[in-house]
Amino acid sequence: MKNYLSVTDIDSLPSWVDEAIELKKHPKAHKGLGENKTIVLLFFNNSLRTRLSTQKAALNLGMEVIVMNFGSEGWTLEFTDGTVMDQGKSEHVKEAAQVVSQYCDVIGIRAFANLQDKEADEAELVINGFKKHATVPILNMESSVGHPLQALADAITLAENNNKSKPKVVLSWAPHPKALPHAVANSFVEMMHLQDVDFVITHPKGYELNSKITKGATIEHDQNKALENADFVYVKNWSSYQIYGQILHQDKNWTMTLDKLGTAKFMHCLPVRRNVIVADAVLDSNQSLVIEQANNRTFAAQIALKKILENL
């Protein structure tokens, strides 16, 4: 595997869990595969778990790590080609892709969305065009559509916690203040295609997302049906596709509580705004699997990593 930049880049999803599991048992029993290389990391927006998993993941595997965030330290950057630079954009990625590259093994990029043209979220500009131009192999850390380290560290999490051959996975729409991006809900979906649950999606009505992404899923608007007897239930807000970005409303109906989950477990990639997205008493309670998705997040990284290294 040359680049991690989507789920789909995942060649067996049980083979990669499964391997997963085993270096958390021996996180450095690899270390001698990343001496003597290096990783950058490119953060264009801000990350918590992102940031400190993926560092300690590079780590673990033996490589130095070198971190930029390039939102507030860097050049604004160009992607569009044949483009009159005489505006506020100093420097091109055809130049800044090169040089990152000589300075590293791997580049990790992190770029949000900016729900403002669907278009050019979903041509990915910042990691295609470092895919374009780097000449070394890309990891993404969550783009414009996409989170695939998270969506590998919940496929993690599920293996760890399920006990049915086939369980029952709900990802529920929650309300949130601000405009969110689909890149989480999107890889998660795609994770759940590769595996065997009966999966449902449930959100209010306007907040379908990406046709293509769901297609074959079971798309259900009533949330109390949806949640019946589920064993997993995924919460997290996004905006609206169709109306790209925008919040259409904010039905704090959809909070997520402990009546409602029933004896499912929570999980949640967070940041997470208690008692908006989701109650207090189901995130103390023993049900929330929030924490250890978020160790995951260290061994989801680090698997990643490791194919690339492999293939080096």
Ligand code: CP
The other form holds:
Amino acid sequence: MKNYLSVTDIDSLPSWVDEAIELKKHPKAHKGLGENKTIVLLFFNNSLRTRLSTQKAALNLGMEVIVMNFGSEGWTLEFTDGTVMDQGKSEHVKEAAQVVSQYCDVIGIRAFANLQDKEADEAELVINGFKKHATVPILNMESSVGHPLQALADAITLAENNNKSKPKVVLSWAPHPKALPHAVANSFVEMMHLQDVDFVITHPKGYELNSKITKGATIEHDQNKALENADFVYVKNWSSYQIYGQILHQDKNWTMTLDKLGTAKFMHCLPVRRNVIVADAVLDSNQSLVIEQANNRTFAAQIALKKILENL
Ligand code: CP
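Having gone through the form predicted on its own, I am curious about the other one (the form predicted together with the ligand); can you provide its structure?
Complete assembly follows, chain above in first position.
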């Protein structure tokens, strides 16, 4: 595998999940693989889990790690070809990507959607700009439209906690005071397409995700109906896709509670706003898998990096 940019870069999900679970038992088993190799992690946005778990994964593989908060410390980048750069942008991605490539063997990039311009977000200017001009592989640490490392960690967590041949998995929208991107929800939907699960998406009308991504999935606007007999409930906020980046409403009736959850396991990518997205009682219960999801971020990153290193 050259790059890990999307869930679709996974050639065999069952073998990746099995291998990740094996890595979890023996994290340093492949410490020689990354010897004399360096990863540079470029953060255009904040992070707790991605930043630490990806570093941990690289260290487990024996790599050197360099981290840069590009969003606050780097030069502002131009992405359009042929621009007369006489305004605010200081450096073109053509040079930046080639320069970073001189210092490392893999580049990890986090660059969120700005939620102002759907076309620009879907063009994935940052990650595609680096992919085009870098001379080393790219690892997606959450881009405008996808968060494939999170989705892989979620698949590992599901595999570890599932005891049914075809579990029911529900992705439920929840309210949030800030407009959030669609990346986590998109990649989770793509990941569910790769699984043998009874998958239902539930959200208020107006919060439909990109229909190209949800194609084939069941969408139920009645949250209670969607949650019936659920085994796993993945809760996430996202802003409107149709009225791009807007908060249409923050209906508190969609907050996840123990009553609604029933006997299902609760999942969320974190960070999570308590008693807005989900009640304390859910997060503090033994039905919550959120800490295990965060733990599995290390092994998701480690399996993705291992595949990249094996192909160098
Ligand atoms: N889930 C996730 O990506 O967390 P961070 O934003 O803290 O990295």
